[in-house]
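As structure tokens, one chain now follows by itself in the form predicted on its own.
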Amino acid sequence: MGELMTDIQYLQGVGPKRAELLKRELGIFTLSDLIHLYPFRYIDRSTIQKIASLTPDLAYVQVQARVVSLNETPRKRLSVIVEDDTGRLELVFFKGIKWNKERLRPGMTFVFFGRPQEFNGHINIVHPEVDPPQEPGSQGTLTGVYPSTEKLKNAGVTGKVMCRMQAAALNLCLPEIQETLPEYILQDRGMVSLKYALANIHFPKDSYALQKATSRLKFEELFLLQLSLLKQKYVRSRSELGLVFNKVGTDFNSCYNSLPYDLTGAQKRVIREIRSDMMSGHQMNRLLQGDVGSGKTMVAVLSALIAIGNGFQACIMAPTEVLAQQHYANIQKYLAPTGVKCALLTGSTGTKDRRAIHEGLEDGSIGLIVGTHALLEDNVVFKSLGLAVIDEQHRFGVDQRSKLWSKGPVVGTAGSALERDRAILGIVRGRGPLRGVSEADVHSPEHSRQIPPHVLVMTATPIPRTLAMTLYGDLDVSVIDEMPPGRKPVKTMQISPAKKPAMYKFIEDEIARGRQVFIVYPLIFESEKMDLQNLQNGYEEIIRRFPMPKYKIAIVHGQQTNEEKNFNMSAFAEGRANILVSTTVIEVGVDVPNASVMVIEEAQRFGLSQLHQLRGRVGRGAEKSYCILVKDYKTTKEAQKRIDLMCATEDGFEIAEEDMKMRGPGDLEGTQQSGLPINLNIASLAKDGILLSEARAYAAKVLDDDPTLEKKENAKLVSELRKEKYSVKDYSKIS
């Protein structure tokens, strides 16, 4: 491993300036970081162009030209005009004037490659890079481009000179480069030695060798990101212990049975997924995915009141106060029926009715508890908790989250009987001893834990496929994927600022009907003071067309306290705001089913997810509902894509995997706080969806052959799985 990890500085051409630039810009720190930069695309560097043939729409061009002359202006610019047989062009340079001047000496013949554009009604190439004829692979094959910054260029690392130090730290490195799967993989796929692999990714002898190249790389990539998430899946399941729920109870059976409405089909194989982890005897870890108004939260009433006909109790975890007050509300017209006590605990909870809830929770009695982050406070204890459900889990933080995990029921010392025969006798039973713990062990002190809660986390952020399966690869997935009878589509059209004065007419028309209306402003972090005061404009506009008394108009933005946000929030919610001013601090959690349009501002500035998670704020009642966006007049061909797809389709599992194309998975609305498990050198969730599926099931087939991978064969797995790009954080016990 020497050469490996030599620092980058002791490269011949780097030194340590540049490579300073390389950690800080590219963070390449060792020979092995630069050899694992992979091209992003290649240019053919095979045909020589005629000077005649060239237009400015063409990407890169390669012209075998002699030199004509040189003019240097007195605004540091050299221009040199160079001819073929077919004709002329010009060649600018703004550095390196001098050196240039004493290279390009008239007559003399050189390549020169680089991208055409037109100027004054002439084709010219800006800094082209410039080869003798004669020198080889001037006139080569295949060339990457690797990924650069402003800071590099300027610098003078160009792509050549990237290209003359990968091939330098190949030279150096590839002697030491030892195989990272095993033989019979190898065998199995067909695939190219890892040694061919990174000497045809950076310079391909051919097409075909670079396709053997990136198949190997790509797959080698997911297969062990897939492999080290299905080991901690395969483990957990094999060994947490989990409370065994084996009945469904009369409270479920008496809500059931009350609906006024059928649950879809979605939504009842949604529910028997659940059961069935609630009677495995492992802990639940479940991502539960559904499109807004799907019915999750019906599916998660629904669960909680199986642990509680189990003796047990639950939680539901809002991101915020506005959607903890909404799931209450909601909730306890479900429970009606039932005999089960379901209590709000928030931020704003008083003294007072907080001690009462933290007595009613440590005792049993409230079987259901819906809360803010205030569940998480060391002085919220559960007599039981059973099931912990959170929606919106990108909402909550990694840590924020196990402390809901640590609120499971110790069993062995503590507690009631029920509890600890049905949280371990329940496990036991027809398992045989576990552990070494017998039924007579049971209540011995030396035997006494905690017992996790079955988690559900709930996202209505439809997450594509590829995705789900890398975020959340470990846990077991949901998707609601049917929308409720009843739900109307919502109506969305895109209009210029020249047709708002119809757009207020027809929300006149609405509010007349008795209807709300959200209208929503952008607010972009780095620009926050400019969209707030977008919003105050927007907001006085708003007022001037709907003045008082007859209107009233709500503002709701991220500058207020949360007292403020509520009230607005409130007065919207229960009807004595007609128009709620906002930003996109409403895109989650407002359920106003008598809203039944929704506009948003400047929708060229929102992505697709944050489109489709606004647009769901509306259509939640029997009503026919609008989704109008506003676009400015200079809205650029991306924007104008994913507002011509908002339009086209409701479907948000589409939606989303078109802003993933768009974007990458690591822009998505919902990830960026958590980020990718690991970072992809070269595959791209975005593209690779079939080898992704491919490498998820070639690890599941290595893994059902060798659980834990013992055998000396998998050796080097276990080896590639120690390095920490591999080391995937453990999303299943905090979900």
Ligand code: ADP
Given for the second form:
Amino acid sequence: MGELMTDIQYLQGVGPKRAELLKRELGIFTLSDLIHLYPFRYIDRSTIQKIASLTPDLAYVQVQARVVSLNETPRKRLSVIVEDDTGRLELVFFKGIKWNKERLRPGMTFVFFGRPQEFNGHINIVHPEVDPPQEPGSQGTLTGVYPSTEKLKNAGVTGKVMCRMQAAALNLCLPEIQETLPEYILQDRGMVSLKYALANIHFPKDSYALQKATSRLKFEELFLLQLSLLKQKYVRSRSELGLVFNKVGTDFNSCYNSLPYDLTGAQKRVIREIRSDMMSGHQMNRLLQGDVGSGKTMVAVLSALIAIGNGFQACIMAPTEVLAQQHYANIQKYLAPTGVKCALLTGSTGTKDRRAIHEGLEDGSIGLIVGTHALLEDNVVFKSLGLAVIDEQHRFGVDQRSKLWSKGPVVGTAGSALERDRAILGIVRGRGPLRGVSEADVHSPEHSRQIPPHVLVMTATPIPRTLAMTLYGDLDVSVIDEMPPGRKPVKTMQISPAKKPAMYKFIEDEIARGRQVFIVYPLIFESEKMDLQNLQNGYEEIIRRFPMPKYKIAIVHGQQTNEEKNFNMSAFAEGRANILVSTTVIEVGVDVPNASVMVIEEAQRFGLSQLHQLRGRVGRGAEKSYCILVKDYKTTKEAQKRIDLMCATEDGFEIAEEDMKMRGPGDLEGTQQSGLPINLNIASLAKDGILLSEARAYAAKVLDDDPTLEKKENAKLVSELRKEKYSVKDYSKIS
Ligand code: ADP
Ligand code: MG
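What about the form predicted in complex with the ligand, after the form predicted on its own?
All chains and molecules follow, beginning with the one already shown.
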């Protein structure tokens, strides 16, 4: 292990000064760190485009051209005109002007590499890379381009210097490189060795070798990550006992049989998945993904009725008071044909009602409780909580979610740990309904054991499957990928503020037909004051345009008291207000089927998933619905892309997929708090979906054969999994 751990400063051509920079800028401390920094792209010297053929939609191009003239504007901008035998091209530099003026002498020829863009009707390239021209007749080769920073470039660590460093480091280190994957896996998948992969990821012999190297390194990364996640899941499912619900019960049937509609195929499938989890003897930990309006509530209710049918209680927790109320109102309707008692517990439940609810939960007379965070309080004690459903799970903090785990029933028997587990399972299985904890069940405190409730977390923020498989790698994921029949598409349009008078006319017509309208303003933390001002101004504008008493306008924002919020929200939900002006507080879950127009002001400031959620608030009724995205002059290219995508599709998964490509998985909603290592070195969760599925399937196969990885041929895997990169927190515990 001599060379790999050598300090980077001792590498030829580095020295203490550059070493310092490499450490600070790229986190490279040792030779090993260096050779694990891979090129993020390769320049193919064999393809050189002609200037006349450049268009702004080409990603990166390479041209070989002669410098014609240089022109420095007073505003620190160097414009360089170059030409080849087909035409002229402008290159633009904002930085390094002095250095570029020196090297780019008129008459000299270079190879320029960069991204062409259109500016004032002609094509230019900003900050191209500059290389010496190709030798006539030279072979095309692939040259790696490494991540770098301004400071490194200024210190002379150019692309070429980096390549030389890599070559020197590889020379020293390659003999020491140990294979990380077992031989049988390499053979099975026809993969190249680690040595070969490392050599060719830096200096590809040809494009075929590069492809073999890349796929080997990517597979390794994805495979080990999945192996780690699945192993954890396996361990957990062995150790975590679960309540066994072996019948559906009469309440389920009476609710099911009186539903005003047929469940969609997807709803039925998901309920089957949940049922089989709840019968397995292990605790269920399932994530239910389903686009807004896909009918997750019904799935939650029917699952709750299974728990209740087996003698347990269930709770459904929502992130806001308004949502909890709405759930409660809907659920009561569904429960009418059953004998199940349902209650609502929120922050604004009065003391007297609260006391009655606490009692009802403790004595078991309340079968289903709907509520907000209020459910998490310590004095909320269940007689026997069998299922906890968490709606819009990303709205809850990690601690809050874990609290529900501790509200499960406690059971106990005497005997060894193993006998005890068997006995507990026996109680749970054999005797059917648990009657909470009776004295007889608990022989001594250390012999009692708490059984966590089954947990179903629901989210309407669609996470691309590839990411879900990793983020929730040890959770089971169900997807409702089918909408209830009869939903009409929402027509989405984008307008500039100048078109607002026409929009108001349109709104007027919709209101005249009895429809309701949402108008949403952004509220972003840093500029909260200004945003509130915008909202106020917007509200006043609306009131002027839609005056009382003909029109009624409700307003909801975060600065209001709960009472004000509820008052305004209910006015709109119950059809007493024509327009609701609000911040994004309405994003989650609210159901107003009569609302047919969603106006989003300053749409350029919203993220894709937020826009999608907001649009999901309309199109819930029988009427044709509209979403109007108002974008102002500050709209950037990226924001415009988001808005265009919204106008092009309504498919939440497609939108999520694109969102991930645009932003990278690390920024997606719901991923940050997951604590999972999604900063992979070479594989991309956004782009390597197919390989990821293969890696997961392969990891499952390895674990099927050797669940604890104790076979000799898997020893390498065990030591790889010890690396920090693959050590994943027990995420299931915290959802
Ligand atoms: P979400 O998944 O966004 O929580 P909801 O559960 O609120 O969706 O359902 C949206 C609407 O669709 C509700 O009004 C509900 O009654 C209705 N719904 C649910 N399932 C079906 C179905 N299978 N057929 C018709 N309508 C349904
Ligand atoms: Mg919902």
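Just so we're on the same page, rigid core means the largest C-alpha set that superposes within 1.5 Å between forms. Residue numbers count along the first chain shown, from 1. Keep in mind that what you see is a predicted model, and the values were worked out from it rather than measured.
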Superposing on the rigid core, is the CA of Glu220 displaced by 2 Å or more between the two forms? yes
Note yes or no: does the Cα of Pro128 move by 2 Å or more between the two forms after the core is superposed? yes
